[in-house]
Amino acid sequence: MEKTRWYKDRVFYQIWPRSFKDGNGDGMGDLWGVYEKLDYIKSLGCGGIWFSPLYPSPGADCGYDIADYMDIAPEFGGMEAFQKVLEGAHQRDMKVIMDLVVNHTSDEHEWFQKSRQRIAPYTDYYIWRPGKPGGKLPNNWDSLFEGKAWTWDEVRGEYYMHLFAIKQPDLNMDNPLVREEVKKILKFWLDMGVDGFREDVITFVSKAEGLPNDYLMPASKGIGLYNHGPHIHEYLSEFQRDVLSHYDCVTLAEAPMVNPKITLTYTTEGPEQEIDMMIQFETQCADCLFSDYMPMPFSLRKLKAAFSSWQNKLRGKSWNMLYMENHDHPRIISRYGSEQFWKESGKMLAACYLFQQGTPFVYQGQEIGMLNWRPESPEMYEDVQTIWQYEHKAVNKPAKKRLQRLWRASRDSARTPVQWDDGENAGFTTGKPWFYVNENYRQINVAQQEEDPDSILHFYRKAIQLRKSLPVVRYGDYQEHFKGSGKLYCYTRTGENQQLLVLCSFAGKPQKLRIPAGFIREKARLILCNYQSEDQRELRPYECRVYLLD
């Protein structure tokens, strides 16, 4: 089937189901709550939804430890609720993409339970190894969540590999039977009418032959030996050839430590294309080194360099996936913006990415400027990675510093319930919420912003509507200006009959207004701004402006 490129003209909304909206009052977000809010999502201008995992799961990693790939968890409403949401989304011309998590399963998955008992054909569905002499682990690789990458299984009498949590054993993708299982999963959901997949750490599924020790990485040992492994292109091509090419669907791959050059080996458009879009991490590293738990001062120059690198190097060859927030990172205003200038920086951060070339994703709560959560105690956190970091890292620092480290880096900051109104539990549930609601919900919520024409929510609506109405956003060339500035991000998009100028101040103090040479501001219209009036001489704190010349 010839794929249409429908995803290039849409904005997606990411739903992390547990915390979006509870529809039945049990305290857990669910698909009945999603169904209630489909018109809200549509009102943002979004033409698609990406669901984080909805499958049955013990919940060791909030749904990313899957026990059954071909069902919907009862707590989310089961298959009946999912089919209702899928139908409702399609009626509103919204696409639906699922999370495909096939690097690992839950240790409670039937495959793992049979594999540990050596029951055919599941014996080699996972990566098992005996220990080395002297009780040593099979190799020196680290997991990304909980210590080393190996755990002893008493039933099998061997170690199993887990690159993430202990309860997330890695599948052995080198086994053709496992790849057939993946194809069955893909076909099951596509036949139901799902429009594509976000593929979780998919570049990890091919490990280096022989699983050798890693002597290069000081931390995260092994990542250079299982990321973009020897058979990754072979396996992704197999999935594409045998299943995905037969459907008009979209695929986006999550890929830690990827750059444009590597990305193009997966996403270059043409007959050999394996993936439609790549979720990169470079634009998430402007205030850290590789990981949110390795903080550094925010650097606008670093952020701009990442934005421009992806815009320029993929141009005409591949398609960008654009995002500022998702379920794996703290809230962006608390990171790159300013809680003091909350409304101004929330709008500016929207403008800085929504007019780039690519398919934008908006994460639940981002559109109302939700902020990081700062609990009083580390025991209040839920996330497996956060808990392990607190118990094993920076343990020599004072308790207050250790807690502040979590405030700064924990994924749970993005996982508090969506703040719908200023009533009990922020309107998320009529029951007892599964997780803590951010205490600022009385000031930051959807209902309040619906009534305020100057709100962040209305700004998102206007910005999304503008990008959809302007051909230059999809087709135009990108050029960054004032690259040396540590305060101003400025770029133009230039098409046949339109030119767009985007100006974004990342400073808490006024900055001199600078217009790129050759852009005739006097002939341009100011079509978007986060202040009520236009100052001719300066940009105010966290001001953004979008000018159109046509």
Given for the second form:
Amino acid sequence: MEKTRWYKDRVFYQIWPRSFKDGNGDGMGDLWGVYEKLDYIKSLGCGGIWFSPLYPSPGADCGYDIADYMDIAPEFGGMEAFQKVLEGAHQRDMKVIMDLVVNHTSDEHEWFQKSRQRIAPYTDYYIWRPGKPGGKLPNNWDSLFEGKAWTWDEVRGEYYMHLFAIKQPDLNMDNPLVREEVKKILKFWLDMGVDGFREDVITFVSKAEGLPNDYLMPASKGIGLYNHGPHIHEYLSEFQRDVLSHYDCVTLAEAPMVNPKITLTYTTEGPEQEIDMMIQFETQCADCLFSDYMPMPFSLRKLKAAFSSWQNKLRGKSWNMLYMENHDHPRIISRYGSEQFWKESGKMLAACYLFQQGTPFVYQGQEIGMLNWRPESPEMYEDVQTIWQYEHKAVNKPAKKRLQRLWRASRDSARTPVQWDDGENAGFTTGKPWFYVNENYRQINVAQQEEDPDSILHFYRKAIQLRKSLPVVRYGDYQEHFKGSGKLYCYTRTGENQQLLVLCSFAGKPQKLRIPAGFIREKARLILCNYQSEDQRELRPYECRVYLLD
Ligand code: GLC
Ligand code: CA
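Output block for the form predicted in complex with alpha-D-glucopyranose (GLC), input the form predicted on its own:
Let's see the whole complex now, leading with the same chain.
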């Protein structure tokens, strides 16, 4: 089947279902709620939706612990509601992609229940090992969420590996039967009409032969031994060959610790291509080291270097996935922008990535500039990673510091319900919300921003509309200017008959206006800006401008 690469002309919207919109009043977001909001998503200019997991799940990791891959959770509306949403999205020319989480399942999945009892053919579906003499664990790897990567199972009398939560046992992808299961899942959803997959930590599925100890990493031990492991290309090619290549679908791979060079081994366009786009973390590390829990001061130079590296190195070979937010990171205005200059920086952060080459993703609430949630007590957190961090890290620090650490890094900062209006529970539910609503919903909500032509919401619409109408955004060369500046991000996109100049100030104070040599501003049109008038000499706090020469 010829791949049309339709994703190159679209912008995606990410839905994290629990907090998007409740349709039946039980306090939990669901597909009835999504159905109500399809026109809203379309109105942003989006041509696709990525759903974080909708499958039946005990919810130990908010759905990333799956108990059944071929169904939709009843609390989200079951298969019937899903099919209605799928159809509704397609009628509006929006594609739908699912989250494929096959590094691990829930421990409540039938496969695990049978595997722990050694019932064929499930016996080797997971990574089981006896302990080492002296009661030692099978190896020294860490789980990324909760302590070590091994938990003892009384039923089987062995340890199982879990790179994430204890309730997320890792599948044994080296077992061909497990790969057959994955292919069945892919086929099941594609045959139903789904348009592709976002593949959760897919580069972790092939573990180093013999599961050796890690003597290199001081933390996250093992990551170098299971990330991009020995058979990863083989397995991904097998999924392509046997299933994915027979459909005009898209695949996105999530890969912590990946650079453009490694990415190209998966995504280079051609007959050997395994994945369409990589979800990288480098652009998420401008204010931290590897993880949000290792904070650093925000560095625009680091952010710019990451943006440009991906733009330049993938060009002509592969395609970027562009994003500023998702369900795994705190809100971007609270991180790279300024809550003080909320509106200005919210718009600027949109402009800074929406004119790059690639397929942009917008995470629910990002389009209205939702901010980090900062609860007054650590007991209010829900996320398994956050809770473990609180209980085991920085435990000697004063209580206030420990809480602030969570405010800064927790994934729950970005998982509060979408703020639809200034009514009760921000219009998210008529019942009792499953999670806390950010108290700022009276100031920040969709209804208010629909009314205000100067809102962040309208800015997103305009920027996305422009992006889609300008071929230079898809095809043009990318060039960064004033690289040394720690305040200004400036790039041009140059095509045959069009040139775009994007200027973004990351400063709370006015900056001198700088225009790259050779770009004749007098001949260009200012097509997007987050201030009312065009100042000839300075960029105001968090100002962004997009000029078009044609
Ligand atoms: C990915 C998901 C994250 C989840 C983890 C384990 O990083 O985005 O939300 O917790 O994988 O499945
Ligand atoms: Ca509900």
